[in-house]
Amino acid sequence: MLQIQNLSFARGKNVLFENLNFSMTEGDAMRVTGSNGSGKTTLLRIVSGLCRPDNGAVVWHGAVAQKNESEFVRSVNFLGHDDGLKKQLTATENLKLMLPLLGASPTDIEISAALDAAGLEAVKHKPVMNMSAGQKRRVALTRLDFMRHRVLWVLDEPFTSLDVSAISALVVKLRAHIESGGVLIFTTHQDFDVVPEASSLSLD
């Protein structure tokens, strides 16, 4: 489903990764580990099509992903350090905001009880600028629970600024992803196995 072929980038002089090749297919999950600035959060991008390698090419179903760019950006659910939310808006507005735009159409019913399974049922009326680190993470990471028609998540340190009761939520989402046949490639500072199915890439 996913081939990594001879990737390789560099950032000036400073090589992060050469020669990378790793494969994936359904139900796979990845756990990328590095030192801070080892590449990880350019590999997820690479692999995301947001990043371009400078050697080496991302198969998506056995075409190269740049050369399939609508059948892959339709496959592809990325979610980064930056939580991609308008501040000024509401959690209920920014849910309704951009997942059409993620090709998903659920109902103001299903985004409020979304947003109330997430325990953000007392703030999701309020601007996304007067919620904690952690409610943000939340709210952001409540589009998961629309993202299941994307095969392939990427998903950089999600579980940042998450208490414990939030962390095991995002698990059993992450493994319920990976169950159901789809593909999961994140990175996280957790010391634990957070994923216990996760294989493990290294960039150190």
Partner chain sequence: MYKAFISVLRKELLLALRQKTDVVTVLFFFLIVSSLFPFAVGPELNTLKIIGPGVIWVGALLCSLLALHRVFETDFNDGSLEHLVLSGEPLTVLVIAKISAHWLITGLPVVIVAPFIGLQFGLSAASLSLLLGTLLLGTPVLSLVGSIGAALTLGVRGGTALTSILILPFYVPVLIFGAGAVVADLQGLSIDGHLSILTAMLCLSVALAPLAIASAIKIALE
Given for the second form:
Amino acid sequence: MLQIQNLSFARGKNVLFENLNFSMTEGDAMRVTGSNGSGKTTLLRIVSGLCRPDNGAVVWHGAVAQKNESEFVRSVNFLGHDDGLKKQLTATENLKLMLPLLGASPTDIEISAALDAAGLEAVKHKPVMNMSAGQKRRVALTRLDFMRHRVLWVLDEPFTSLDVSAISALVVKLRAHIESGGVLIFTTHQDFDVVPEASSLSLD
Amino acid sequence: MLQIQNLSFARGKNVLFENLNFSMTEGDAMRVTGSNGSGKTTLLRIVSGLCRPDNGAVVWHGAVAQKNESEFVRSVNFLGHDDGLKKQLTATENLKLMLPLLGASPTDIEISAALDAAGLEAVKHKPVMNMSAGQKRRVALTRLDFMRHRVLWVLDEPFTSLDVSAISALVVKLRAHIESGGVLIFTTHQDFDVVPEASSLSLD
Amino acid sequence: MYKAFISVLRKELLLALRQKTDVVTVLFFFLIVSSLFPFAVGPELNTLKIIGPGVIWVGALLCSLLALHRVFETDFNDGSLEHLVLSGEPLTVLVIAKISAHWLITGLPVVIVAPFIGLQFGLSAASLSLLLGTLLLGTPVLSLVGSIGAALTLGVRGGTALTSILILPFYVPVLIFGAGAVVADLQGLSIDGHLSILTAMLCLSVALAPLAIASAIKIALE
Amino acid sequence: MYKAFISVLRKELLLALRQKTDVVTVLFFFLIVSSLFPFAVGPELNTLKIIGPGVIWVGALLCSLLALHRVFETDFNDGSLEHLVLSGEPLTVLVIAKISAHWLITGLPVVIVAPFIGLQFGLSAASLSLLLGTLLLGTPVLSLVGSIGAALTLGVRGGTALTSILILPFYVPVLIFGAGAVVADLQGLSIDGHLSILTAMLCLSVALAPLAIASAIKIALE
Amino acid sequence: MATFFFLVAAILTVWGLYIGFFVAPTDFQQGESYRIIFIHVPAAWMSMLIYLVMSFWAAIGLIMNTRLSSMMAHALAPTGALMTFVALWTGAFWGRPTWGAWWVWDARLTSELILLFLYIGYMALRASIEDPRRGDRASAILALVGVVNVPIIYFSVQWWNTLHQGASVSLTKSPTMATSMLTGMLVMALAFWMYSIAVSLMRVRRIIRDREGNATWLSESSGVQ
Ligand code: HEM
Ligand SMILES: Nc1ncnc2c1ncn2[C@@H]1O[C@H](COP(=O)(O)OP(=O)(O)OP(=O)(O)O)[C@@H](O)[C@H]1O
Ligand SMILES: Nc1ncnc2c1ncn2[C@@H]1O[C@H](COP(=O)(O)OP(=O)(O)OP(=O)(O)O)[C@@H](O)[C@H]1O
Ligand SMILES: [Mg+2]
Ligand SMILES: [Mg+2]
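Return the form predicted in complex with the partner chain of this protein as a structure block, the form predicted alone having already been given.
Below is the entire complex, every chain and molecule, led by the chain shown above.
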């Protein structure tokens, strides 16, 4: 389903990876590991089509992703180090305005329910800038509930700032996605086996 | 040395903590735990004098901290969720311009050596905005090397974004600070006993 | 596609409403300055008539310029630009939505306010309608061309300064032909040249800007 | 204390150099517009002389206003404002360093450029030196008062718009008395009133602004 | 209580206007237009006085961290803004026949205009900070900064020679105007006082209800009612 072929990328003289090859199919999960600055974020951005590799290709369903980009991109759900939230808007407004763009059209009630489930009931009508770090990350992750139609989830350190209960809730979501035939690539520095069935790729 | 007396704080109608009491002396470490939004960050900001409590006092060496604020503040070293770095400046420039303000006047060679020791040799002359998340956090933490003269370290999630080796390097620094008679208050959601001798305070 | 366009546009307008940003500042400032000018220059109507169009056009230009860095920069910094690119909708369409929002926030208010300020400068009804015409032709060019500059300088050290150096050479001719048309008309000269140049600029920038911006954004995210 | 002052000032100036921000934009823009003005108005020297001081003062005001949000906002967003407060140095001194940087970046360039622009408007040597005098008295007031507004609106939704609502009332009189002095002098009227009002504003703002700003910053960080 | 002040205000207004329009003589220089004075001067006085009181309460709130005083300051602002607006408007209206211009940029007029913007800025800042206590403190600072403007308004006519008239009512010197004019002005001033007290009391009650709900300390200080 997803094939990475001979991928190479260098920042200036700093070669991050060279001739990287791997492939994943439905229900696969992979954890990318490596020290700070080893190129995990860069790899994830290349895989999701945000960034062009120096060499090699990302092949999706047999076709090179760059060739029919807008097709490919519709299967990707990317979450980076930054939350992608507008700090002046409330959690509800953020989701309501962002999700239609990503191909989901939840009703207000659905959004509200998802935020409640994420433990944000008390703060969902506050501007994001007045939330705690973990609350912000929770808002960003609530998006995942509406992204089931996108098969390839690429998550860069999704567990940052989350407390124990939020981490286990996220693990449940990730598991459910894989079990329903999704593909998951993620990174985390946290030292526990979040998704034990995940294979591992080290960039060091 | 540090005494927290009857501290209370509420955000609007949300009471974060009430009548909190604890005290710490030389060589003590404390880990503040609690779920997202429980008030850890707020407590740390109050303890370091950034924020006024609704009630109660922070007592330092027998004197109420708010009374002789500029004295007290000179004993505090605070690191928040945000790195406090200027993204247009390089790591070296950031440290060189910030440290004199905080009462340290390291030479260029010392700064350079500290950055090398933090594994930033290759990137220390890059603008911070072109660094990876972990590299940024490492720059912010390099400050600690020059803050030994400030006794009370208040660190809000210092381990975020760090890889395993950076975490153990930080743990070494924290231990050394406590052993030399410092006081440490920190939070982390990461599920491991970083500083086993630390006592624990839960805000839930 | 249509839905995506609308949702980007709504988001931008809501944000502007919440954040108000420099736009309100500039508009407010524009109002004050242009109402002060008649005081400063004195009540001599002929002078006022001649500087009026210039003052109004300078205001339009400022409003446009100073809100430019909001078009893509905040999205770039907080990670939402990536979501736009990965939405799978044609990026050019989303870009057009963002530019439309920029125009609605900076161009439209100026167009609406201009007649009132024009009156203070003693412009006749004919001059006023000509001024409105040139503003309607010209301000979208400012938004389009400006956005190219904003996109090209994303993530570059000293981005804002660079933006203005890149785009002012395009902004100034718009100003000159826009304000010039009204003055030429006052002096009884033909204005066909002015108007056709403005129209040509508009057509060209509508055709080229969205493509250029979409590629610039992709490059910035690499 | 002195060391802290210098290190804040150096940091601000280095940042401005790296980042350039809107200041360069506005300065650049100011130059272009003020050189275009004489073309627009025509070569009639008497008119030019009267609008000249106003145009230059408007430029000074703009430069100051548009760089205001950089004084504390970026520090507030990236967490370095906290380090300033916790440095243990008197916050008022650090605040003065920041304001000085703002003036060096926005006020000084205008003062330097003003004589050249003044020449284009046909101002005499006497008028020019008077203009420089009012600029030197007035632009620090802009930086001081503006910073109060910037500090009060930290972390507030719609901060920038609010800032301008708070401070424009103070900016406009500075502009009026600054430009008015030159015009009054041209017309042979006494300018003592203008100058003493400007001086009073300067003294008051030097005395009050740093204190007000220091408290406002502490409140914003709560 | 508020109703009582309203009543007194209404009675005094009627009385003051009666003196102003029927008893006081026509001015030999300005003719009838001078009668604006009966509104202009009291409003101008109140605009400054309310500002001082407002900043006083704001300062108390800032220093002692007492909520009620901040709320008092909050409640006074709209009335102060109204008075300032009335003073400006009547002044401009009066300036037209006497000076031949609606507006001139002199020190008193400019500083009074700044006073209006200070009130507006105070209210805008207060309204845009969500956390009420932070809002109280931030706006208190703005109010205190603005206090310097009040003496400027008052003394500007002495410090700078301007078109505007100097003080003619003073505690130390005997008045320079007809007694009936003076009585009229004083009665009107008293009426404005009563009105301001009435409105602010009503407003502060509403603010307390909005912000504190049924907080316990409210019953202790129910003297406000
Ligand atoms: C918009 C224009 C004006 C403003 C903002 C203004 C403002 C003020 C203020 C603030 C005061 C109270 C200060 C004090 O008690 O000393 C005042 C008083 C007064 N104003 Fe005006 N004024 C304006 C126009 C005028 C005009 C046009 C006249 C008449 C020619 C006038 C006549 C007076 C008089 C007679 C007093 C009472 C002074 C006294 O007896 O103490 N004002 N005005
Ligand atoms: N600036 C602010 N304005 C208003 N409310 C705030 C602000 N900052 C935090 N809060 C609220 O105060 C509560 C405590 O926030 P705080 O940041 O102290 O939590 P925390 O324990 O540090 O959480 P986390 O684990 O997510 O970092 C939260 O409910 C949050 O929404
Ligand atoms: N925008 C950029 N411009 C230039 N170099 C960059 C940029 N972003 C990252 N780099 C460099 O590329 C390298 C890889 O960065 P990347 O962000 O991929 O690391 P990472 O593995 O995600 O690290 P972390 O664990 O800290 O998140 C680093 O050395 C970094 O300095
Ligand atoms: Mg990374
Ligand atoms: Mg926190």
